Amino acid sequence: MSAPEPIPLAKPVIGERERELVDEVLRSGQLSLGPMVRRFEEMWAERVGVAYAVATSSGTAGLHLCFDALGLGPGDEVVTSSFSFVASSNSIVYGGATPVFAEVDENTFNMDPAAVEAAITPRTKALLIVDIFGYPAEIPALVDIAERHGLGIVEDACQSIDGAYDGRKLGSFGHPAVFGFYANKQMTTAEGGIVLTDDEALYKRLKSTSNQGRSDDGAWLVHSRLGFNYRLSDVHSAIGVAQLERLSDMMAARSRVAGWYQDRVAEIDGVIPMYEGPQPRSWFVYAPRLVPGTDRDEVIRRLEPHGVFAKPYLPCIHLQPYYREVHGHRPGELPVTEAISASTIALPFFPEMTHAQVDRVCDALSRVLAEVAPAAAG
């Protein structure tokens, strides 16, 4: 018998119009500072209702130029998710600033307010704001505590494009947001992010900082800052404006795709569907978690041999080895984000997914926990 057929994990959508917009970068011969561009900057800050928008070569590179604007350096604390990619924190220590962890709320997976107010020493210069999975985070609350203390505020939006709170866009809070549209995200630009704010000078140092520290006048190789090589190159804009017009159908797909899991989800023996709350979820991807107990690693194991590809996600940042073994955390530090951390499996999620592979996937899924649980409950 044959195996089945693989279900990945994600998949982007490349159709016509990505090669069209791409083969016209290719013919005109600008392939990077040109107005491809532009036209994807203006798309972004007029779909979000800010004034400025910055391409970046990756959603790291975007929360980087942040941290670097808002001066940060040895000394200083940033607190953040550990509840994130680990470019998150990355971001903060590229400039010797240190990420202080926050505990994270067990419905949103996103910081606990209190949890925030509570890391806050007079060492914090800034809040690094992660919306998880596509949830929105307590972005009233958290600037609130934010503006109480003086502190900057960065938000990580790279896995909830077109998300909003209480019908506001995310990036139109009054600080930079940035998100990230690597291959797996709600669009993509293969690699790219972007940098919303109204902020008309940190704008400019951010288009400055992102090309070399380029001089605000466009002085031809004259820098008058310290900067670096974060340019989006206009191939990979072209493909991000042939996303960004069909973007509102892309996530109505992935609505559909995430309610026809929550309902098979919510029929299976230790799984725990994602939370649907009062904010709208932008479906980046469908992990759900398993029951405690359940041995997550075996679950992933034995679904391969059905073609369903599932990972482990998200590792706690706290705990990677680098953070571990420079900065000395330890198990232990974060009980609810290490809870959550060792119980959420990414299943496949991708917009042309079918109700047909979304009910074997499931299917699998409840086989498999059939197969693990009892040897868990032993």
Ligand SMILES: Cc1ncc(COP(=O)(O)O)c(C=O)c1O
Given for the second form:
Amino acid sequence: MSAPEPIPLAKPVIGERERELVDEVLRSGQLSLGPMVRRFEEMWAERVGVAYAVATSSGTAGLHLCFDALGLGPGDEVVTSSFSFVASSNSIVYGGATPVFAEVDENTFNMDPAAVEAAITPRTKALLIVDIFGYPAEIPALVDIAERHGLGIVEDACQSIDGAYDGRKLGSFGHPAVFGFYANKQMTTAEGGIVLTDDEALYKRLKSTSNQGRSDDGAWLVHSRLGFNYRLSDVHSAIGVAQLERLSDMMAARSRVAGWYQDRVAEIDGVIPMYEGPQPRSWFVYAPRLVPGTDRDEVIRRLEPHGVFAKPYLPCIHLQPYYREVHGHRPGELPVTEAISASTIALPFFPEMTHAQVDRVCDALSRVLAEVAPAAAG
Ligand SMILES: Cc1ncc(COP(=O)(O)O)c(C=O)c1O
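Shown: the form predicted alone; wanted: the form predicted together with this ligand:
Below is the whole assembly, all chains and molecules, this chain first.
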């Protein structure tokens, strides 16, 4: 019997339009600091309804620039979520500030506002709001906390491209928000990110710091502050423009695939479908929970011969070796976050996935779970 056709975990949709625009840039001879970057930034600003967008070489770079602009340093604390990709928290650490992790909500997997409030100390200077798995955080409640305590806000919306809260687009809430365009995201530039803001002074600063700290008037080789090379190239922006032109279609395709999964997963013993709450989810990953006691690693191992590639996703940030060794974090600090992180499993998920592929994944999962009975139930 031949091996089943593998179903990848994620797959970008790249077509003729991307090739056409990349070719346009290559033929133009202007590969960086050119018109395609401006076009990409303008399209994003218009889509979100903000005055400014600053394209960056990655989502991480965008987050780092936002914290650099807040001017935080050693002794300052930023309250954030440990249920995120490590770059969230690293962007706080780069400037010497300390991330303080607040517990997350069991359903949304985003920071619980009451836990955020409890984590605030006289050293707290900002909140890093994370919208994980495409579901928006409790933004109004978190903004209210930040205002009451005089804190800055940065929003890591890297996983929530095109997301919204109460009909208002992420990125338009008055604090800078960052999207990421790595190849597994809702849209990609291969590597890249963007910061959205309405604040002209912040925009000018980000433009400067992303471009080696050049002076605001763009003077040639005058560096008025310490900056970075966090520019997005025109080649990457060309991919982004093409992707953005059909982002709505790709998002609709993701929602359709997620709907198939939700229906099937609800019928499988031992799996908890993804939360569907009052806010729309910008579908990024399909990562349901396995019931407590299930040997997730064994499930993942046994899915592979079925051609199904799955991953444990996401590991807690505070339990990463660096955060244990350098920041002294230990298991047991965040029971809800740790329980979620130990049970979520990312299944293959991409816009061009077919209904038959979703069925194949779910059939395999169902069979494997019957073999690997949870210890708790056994
Ligand atoms: C929540 C979150 N924050 C930050 C990032 C960093 O983005 P990038 O990989 O573009 O640097 C990612 C990307 O995977 C992410 O998922």
